[in-house]
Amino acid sequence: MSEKVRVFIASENRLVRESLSRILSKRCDLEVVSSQGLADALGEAMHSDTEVLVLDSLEYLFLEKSEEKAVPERLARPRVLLVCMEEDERLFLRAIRAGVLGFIAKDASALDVVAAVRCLARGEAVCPPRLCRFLFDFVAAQAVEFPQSCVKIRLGLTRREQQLIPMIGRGLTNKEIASQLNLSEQTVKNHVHRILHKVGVGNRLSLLGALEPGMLN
């Protein structure tokens, strides 16, 4: 990171641009390199050495993607801070999926905005406490609702291997599993061996300790 954090402001609202520029320019460790409307800023921030991109609309990100302008490999995409938005859960998730790392509500103070820019420049993420709790609850709910998907994504298990996980969790032997699935005992033994290898453990007991409870149901 450079001595000063280079900040790019993109907003269709001139008052918002001028207000944010005035707030950030007063800090000796921050430098506002540009302040433009969304249409004028399209692509420029992504192709500059901007470290933090401050937006008040998600549409910029979707417009930028539609342009299909490749970012030079030597330049990293700036970290995006979304400001002047409502604390809306759907918008919050949409912002995260679009690559936003900072989310500040419209009633945030000048100090909140400055602190958020500095956090993003350090590689951290920022959001209001209420939305942080929502994100934790959302991720936890996904893990409970879709345990098999969680197993497959995290461990790279096949469908058959996923099927064996809860049976192993119930303490069934290879012979008992083979009988229930109409497979040979050797085939089950091979599946179990591959599961242990993928999880990175040496035996069934260690496997049960390594997996989350939701994966064993």
Given for the second form:
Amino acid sequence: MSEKVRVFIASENRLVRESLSRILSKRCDLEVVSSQGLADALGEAMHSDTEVLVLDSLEYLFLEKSEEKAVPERLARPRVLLVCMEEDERLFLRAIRAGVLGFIAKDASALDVVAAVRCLARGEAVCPPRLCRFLFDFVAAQAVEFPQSCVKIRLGLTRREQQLIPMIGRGLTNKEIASQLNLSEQTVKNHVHRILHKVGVGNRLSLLGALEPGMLN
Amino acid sequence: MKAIRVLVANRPRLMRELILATIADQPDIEIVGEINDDSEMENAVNSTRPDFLIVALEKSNRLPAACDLVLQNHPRMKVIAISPNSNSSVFYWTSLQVRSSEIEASEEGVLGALRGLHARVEEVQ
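Please give the other form, namely the form predicted together with its partner chain, since only the form predicted alone has been shown so far.
Below, the chain from earlier opens the complete complex, with every other chain and molecule after it.
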């Protein structure tokens, strides 16, 4: 038999914690390792070997970030399922940016929560259909508004590599870039090497010639 | 002893299902109905005659408007309003003009309130 998915529940509402905990615990493939109020859960969820963190407040993730450095490296970061009593598009986007992988809205059922926990455990993302449509529209609109971003994405550049391009365009040295981004000079050198490889050029000068001017800003 | 009759009308759906899961296995409590739309509240109360109505507590810490209307016609029915967003809950008993925030929004708190208040009513009657 495969191991159970380890679930941590963080909610300010005790009734939600208790009843959700009981519903999830009844499933033979899920194990609720802890259920706590947000203040008590702060940091603890990240320090346990939780696989899925179920929470009903996005603010928790921002508070938790202040403790992020203390998370032991041996532990993988739990996948976060946000159970949101309000279906709000801006909140949904903030949740995605904060690293949430699953979003359950107010019209969800308890069984939907169970299914979502299993999906996250499998490495999938969960999104209500209406917000999924919103996400498609949002990404499509961004592609129109920021064509240079599309080019960067098409080239397969990571966010960090995209961040470096304008700095290279300004003529900064590896050392200067490293200083600005709080990175080591060797790390910057590696990033630059990978950028050149992805764009298919041999040096910085060729890189500037190969990219559109808008991408260098 | 008669089972405690409860009508559950909480929103959102998830909150309602969590409350139903809390009281479903209790042998002395009978769920007489579940509604997902406040417009159904009057009909549901008329047809099921619950001892308790459990509803969502609005953000302003008030009962849903539909609930106010129902209570005018059913002043003996008790109402427990539970917030989906916080630990707040309020108990109303219109015929005795009771409004209390002392119920803990937890499984123990809600079950204790249903049993304790029902027992007091039986004593009075």
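Since this is a predicted model, take the numbers as computed values, not measurements. Think of the rigid core as the biggest set of C-alphas that the two forms share within 1.5 Å after superposition. Positions refer to the first chain, counted from 1.
K.L.:
Once you overlay the rigid core, does the Cα of H193 travel 2 Å or further between these two forms?
P.N.:
The answer is yes, as the C-alpha of H193 shifts between these two forms by 2 Å or more after core alignment.
K.L.:
State yes or no: after fitting on the rigid core, is the Cα displacement of Q162 between these two forms at least 2 Å?
P.N.:
Yes; that C-alpha moves by at least 2 Å between these two forms.
K.L.:
Can a Cα shift of no less than 2 Å be assigned to N174 between these two forms, given superposition on the rigid core?
P.N.:
After core superposition, the C-alpha of N174 moves 2 Å or more between these two forms.
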